[in-house]
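In structure tokens, one chain follows: the form predicted alone.
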Amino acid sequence: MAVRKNQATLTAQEKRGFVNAVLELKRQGGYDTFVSTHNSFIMSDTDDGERTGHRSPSFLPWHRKFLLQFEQALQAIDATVALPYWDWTADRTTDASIWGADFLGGDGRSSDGQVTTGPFAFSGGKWPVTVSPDSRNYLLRSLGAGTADLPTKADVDGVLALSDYDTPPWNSSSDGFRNNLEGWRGVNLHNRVHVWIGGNMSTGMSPNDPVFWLHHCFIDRLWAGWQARHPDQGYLPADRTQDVVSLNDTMKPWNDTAPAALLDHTRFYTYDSAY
């Protein structure tokens, strides 16, 4: 079974063997889809219609079955790889560990945005965005730019301490766990990140830049730490509601999974250690 690891304790061989495998998954092709999948659910998911992936109830397990998928195509590369996880409350400076030569590369330069260094540097020859918004071909970065702080551990504690997962309407303006850690209410804890990085997290195609997968896996990790948190609170809503997925609906794109097989994490993977 997977371990995720706090990707500041990665050994240098395993920060290679991650790289290398998303690379590769690249150059096969099969990358791209997770960033056309996502950008599809970001743009049909709104307040007052369908939502899945976004803006609902669903957004956790939805980004969990995500993230497995995408664990799974690597490990079909490299059956060594497990995702990290990028805690910004800790390691939130531009230029932390994440931003090395030797991971994720740094920031975009300033005439641009484009990442000039790293191995997701388009002059590398092995990163080409293709699913984009213009015509811009290379990955973008302005770290620090959109929004000038990270969250802190403080802001963390507060939206975990918080113990209703989720609240009518069942979208961006609701209370509860699930809004307030997506980003919606409150002190605006995964959404701010996305904006913090800029660039191509700022849009719905936000996997084009792989720490996507590292805030994620952080993201996931903080719902675990709820949970363990919050024994006697599940997932809401229970029962059949208009417009949002329920704990026994199934999830689209998938149509074979519930929120109700994904709550438990340990089935799939396990964590250094808990939040």
Contents of the next structure:
Amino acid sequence: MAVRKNQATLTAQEKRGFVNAVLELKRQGGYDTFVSTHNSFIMSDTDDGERTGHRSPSFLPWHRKFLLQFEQALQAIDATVALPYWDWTADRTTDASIWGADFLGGDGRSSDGQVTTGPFAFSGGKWPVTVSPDSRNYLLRSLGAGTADLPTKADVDGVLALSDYDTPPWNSSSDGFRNNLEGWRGVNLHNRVHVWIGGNMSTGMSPNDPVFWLHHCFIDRLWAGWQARHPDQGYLPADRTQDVVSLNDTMKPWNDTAPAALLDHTRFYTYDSAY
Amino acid sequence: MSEQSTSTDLTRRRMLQGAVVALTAATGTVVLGLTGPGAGSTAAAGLEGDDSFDEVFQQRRIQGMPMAAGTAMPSGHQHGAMGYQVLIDGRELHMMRNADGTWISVLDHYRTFSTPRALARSAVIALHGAQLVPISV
Ligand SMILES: [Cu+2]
Ligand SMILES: [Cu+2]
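I have the form predicted alone already, so could you send the form predicted together with its partner chain?
Complete assembly follows, chain above in first position.
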């Protein structure tokens, strides 16, 4: 079973293995399906209509399943690969090793935001952006431009202390752990990290930037951390609820997996350490 | 209705008033209607939400207009009660309204703006001169 590790602790070989599997999935054509699937959900998830991937209780199980599928696609290329996570409370500067040329590459250049270093730089020829809301076909980042600071450990610990998983009306105006983690309310954790990176990560096509997977892997780990802190709490809503995915409803687009089947991540993978 | 005919009709309608707005807008300082966490955005949210605008911002034409509820967008989406459309150089910027009245766009899907105009200006900055393209879902 895969062990998902902190990206800061990966060996040079592990970094190469992950990057090469991602590049190969892109070359085979499978990568961009993840980008368009993500965008189609984010554009149709609305506060007053059906919502599955975002701004709703199933934000966490939906992305857990989405990441599992992606991880499996990478493992079909290289069975030794597991998704790494990025602890942005610790590695929070623009010169952190995650942005190195040997891993995800660095910030976009100031003139147009184009990423010009690392394996995903357009000049390398292996990372054309094809699913995009605009005419640009290269990877974009503007680290720290959209918001000054990544969330801190204190921000995270405050959100993990919230006891209710989610609350009515089960959307971007809800109180509770899920919406504070997603970031529409409170100190803003998940959303703020997308904005801090900027470029493609700010858009509905955010998986165009491979850092998407490392960010969401950390969000997934924080969910597990919340579960460990609140053993008497669980996924809500438990009962059928209009427009949202309750505990035993299956989620689109898979239609075969309910949140209940995803609550225990150790059935699928483990983390190198618990948050 | 095609995207082209929508923007052409709109262009005719707003040609005159747009030229006036453009003069002031092009010289103005940018104040984004950014509503970060805890910014108390709810009170301000919705201002201009029912109004139209048509201006040139950083050499891009940005237009915003309310749409009748349930109107089909050029992209083919049904936007239900949301009812607002923003164009950049005549091309639709996909957007939606949050429960608290703030707005997000496909280019800024993880931060909220108190007005469609602020959202449109942020999109212009993010585009660095690039054109919006239709989104196939
Ligand atoms: Cu997402
Ligand atoms: Cu995300």
